[in-house]
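One chain is shown next in structure tokens, namely the form predicted alone.
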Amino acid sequence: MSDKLRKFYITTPIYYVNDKPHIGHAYTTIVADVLARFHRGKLGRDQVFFLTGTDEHGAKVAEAATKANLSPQKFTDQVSARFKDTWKNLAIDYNHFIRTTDASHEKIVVEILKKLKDSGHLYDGDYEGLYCVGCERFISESELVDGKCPDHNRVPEKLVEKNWFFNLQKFLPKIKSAIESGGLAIYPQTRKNEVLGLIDKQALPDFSISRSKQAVPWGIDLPWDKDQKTYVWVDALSNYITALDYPKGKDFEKFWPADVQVLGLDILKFHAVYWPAMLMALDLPSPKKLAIHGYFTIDGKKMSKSLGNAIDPDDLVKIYGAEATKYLILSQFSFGQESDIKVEDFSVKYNADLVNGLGNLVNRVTNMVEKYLAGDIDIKNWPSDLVGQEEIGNLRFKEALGLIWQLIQKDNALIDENKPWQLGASESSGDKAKLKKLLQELIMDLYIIAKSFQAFMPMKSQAIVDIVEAKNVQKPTEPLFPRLNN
């Protein structure tokens, strides 16, 4: 096996714990889950590492904890647990869930900071500017709308304080070269162009890696300056290697660099510029690919707490179940696009695709095999060619599901055209042979459909495989996809 296929390491961002999980968090995590399952099927479970987790330090978390009348640690314990519960409800099969308050993470971050300073990549200086607590960053006057941060609708603070900075300018030419050569691939192409545009415009100043303890009391101390706390990006971005026990852990040696890091558009700059620069400063290779999904709107409106339109993935699971929820989310739009989630389409698509489409096909075919062949389908060799697998590997999830759906439609049409119930009523040996051949084709297609769905809906997939591989094929006693109670 080539080195390229030796292992597969995939990450989501670590999610900030000032709020509960929403559909944007779920989408990124579902994408990573599907890719992890897909590669486990090719490489084996031990060769795939899937990381997710929570980002738990900073002024915004401290502010949210105060509002909740909790200590920052108790607040982050509660919210982080909620993320874990949501991923459990969605049947997300990660290898490791990291928290930036983990003692092991904090210890390694301190060592990373020391190494960056000792190698001359950090310097201290005064910074004067406008700071948005919601963004956890300094913002420029040109970004404001009516004097407020447009993302958080709040007036930024005017700050002058001592910070430690990372010398980003030094690494920009190397980062540009890595992106242009494909050594650091950014998907889709539009996001690659966006990052290169930022570099070319020289709109990327050195960034702060610390804040004063008065401004950010909740965080990791700088090991050489106890009046400073580590600023969010060094702490947060380092999780991708601290989770692997950098620098000498077995998992780090096996899995780094990451094969795919899945993230949202809002943190593209930090992952495509800051993160590779930090890695270069540590003499480490960059991730192989950054996979960027666009912003979501809900029924045409921006998703926000103030509008009350954020979709809780746990609510979807209660209605549709874990696997159908994942199918519905990934099948609604193509990865990488800025997309509008239409809530009412979920129930329509659930009924059309899963109840009346796949579920009905399984019922029709197995019922006829049981009725006309006494359950004996007599198949010696099961097909190995699956549908949509290349698309999954290339992050084209909607397109992969579309190809599987075409096979489901083809089989339902095949039944309607050939009318097996008429063949079954015939006394002709030719009709009976034609019926058996037809049902064998349909059963083998069900096998292909189920196996092709494995990365998306593993439990439903295995249920179908178990049915069609049985010695005596019988119609399932319970529906694969129950009809919704209206």
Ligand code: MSP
Contents of the next structure:
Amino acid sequence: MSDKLRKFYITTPIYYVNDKPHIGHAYTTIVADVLARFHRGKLGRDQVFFLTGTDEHGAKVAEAATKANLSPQKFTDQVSARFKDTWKNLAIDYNHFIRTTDASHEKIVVEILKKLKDSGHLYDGDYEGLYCVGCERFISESELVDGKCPDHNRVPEKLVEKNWFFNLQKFLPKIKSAIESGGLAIYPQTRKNEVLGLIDKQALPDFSISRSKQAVPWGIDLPWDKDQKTYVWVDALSNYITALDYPKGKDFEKFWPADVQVLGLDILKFHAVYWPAMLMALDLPSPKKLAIHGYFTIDGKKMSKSLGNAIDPDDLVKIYGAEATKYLILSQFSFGQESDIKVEDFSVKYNADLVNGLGNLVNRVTNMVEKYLAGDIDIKNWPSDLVGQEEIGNLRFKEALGLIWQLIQKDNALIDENKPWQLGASESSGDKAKLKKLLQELIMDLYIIAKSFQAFMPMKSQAIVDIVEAKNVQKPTEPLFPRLNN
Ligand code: MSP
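Output the structure of the form predicted together with the ligand; the preceding block shows the form predicted alone.
Next comes the full complex, and the chain you just saw is listed first.
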């Protein structure tokens, strides 16, 4: 295999800095973290690059900064730091955190803009529309409810202005064939069909890449038109290559095209159409795969600041710890589906799967090895076949964890059926041999279980591997998953 194939580049979207991260943002990031860890395990640390960051320009940010009585830069420094804190609390192991206000990003975006212009992909025209400051975009009449933007409950402003446009039309046939051939894979299939539908319906007009300074006061200047600022998508999407130091950086050479770009369905069009078109205009290959997850609601309702119902991942970490939180989030929802989150399900699942399932199994088995074999389990060859690995590679996290949990259940049932405490009390050598064989099987299963969920809970995985591999197997002194206080 060539070196170019033996690498893995994975990205999350860069998050808007209007507020602290919520569970929706955390979901995208945790998925990428698990995939990055999974591939690090296979390819080695140096061969994997996991990128996340924050999207910091735009009218909405300028507005929020004014409200907070801060300069936009100070404001974004603060909010961006909150994202970093949350990712730290969740033990997210990214390689690079990009901010669109990084000088290096801004500089490369200017180069990208110049290239797009010089190669004739941009033209100027009049843009006329309803602009919602909340959405940071012009919105269509059909999206309005009672004349207001439904997301922000505000009347949009009418705007006509000169903008620069990107000639998207020219690229659509090529994008269509890349998607159809799988060169640009879109997972799951429903989202692929959705994008192809947009192309077929000709619902994809050229998009504007700039706004007047009045409309967007906080952003990157267009290098050839000082009255205009770069509008969100060219600035934001470029992050995936500016972070690698496009065009000449070593990381760019090594890692582009991205292997998987994870995102939510709300930004599918931008990633599946605008982004490949921009890349084609720059003569660059498209990402290999876009992995699109569904939107989360909380108790059937949209998560929103005004409803105050957003779940803060930091609160979950305080209760369950970083690794259990990641496990609980990925094990409850199938990737790609729209899912409803119920807060009370977290504690039920924590108790069932982790405290009473996995934690209890580790205790039972190590306790018996200590008691009946004096800690000496005598295993010559550790198993190498793990469970659920194909599923993880294919973004089927819940299903992978489900397979691992089948093994835990099988083991608990094996103990109940074989009643090792009776075998242990027996004087017969046949029973003693049977007991040893049973405990060996259980210890090897614990090893398989721990190694199989390594990408989800690396510290817990290592703790279990250390326990079972020890010369003298002992029951853990601290519970792997502490019981909840109430
Ligand atoms: N800044 C843009 C992305 C630019 S990428 C070049 C953006 N930011 S965002 O903060 O609004 O969203 C970032 C990610 O979080 C998206 O993948 C989005 O789908 C995800 N989620 C935001 N709210 C969500 C839910 N309620 N549920 C699931 N995911 C959600 O878009």
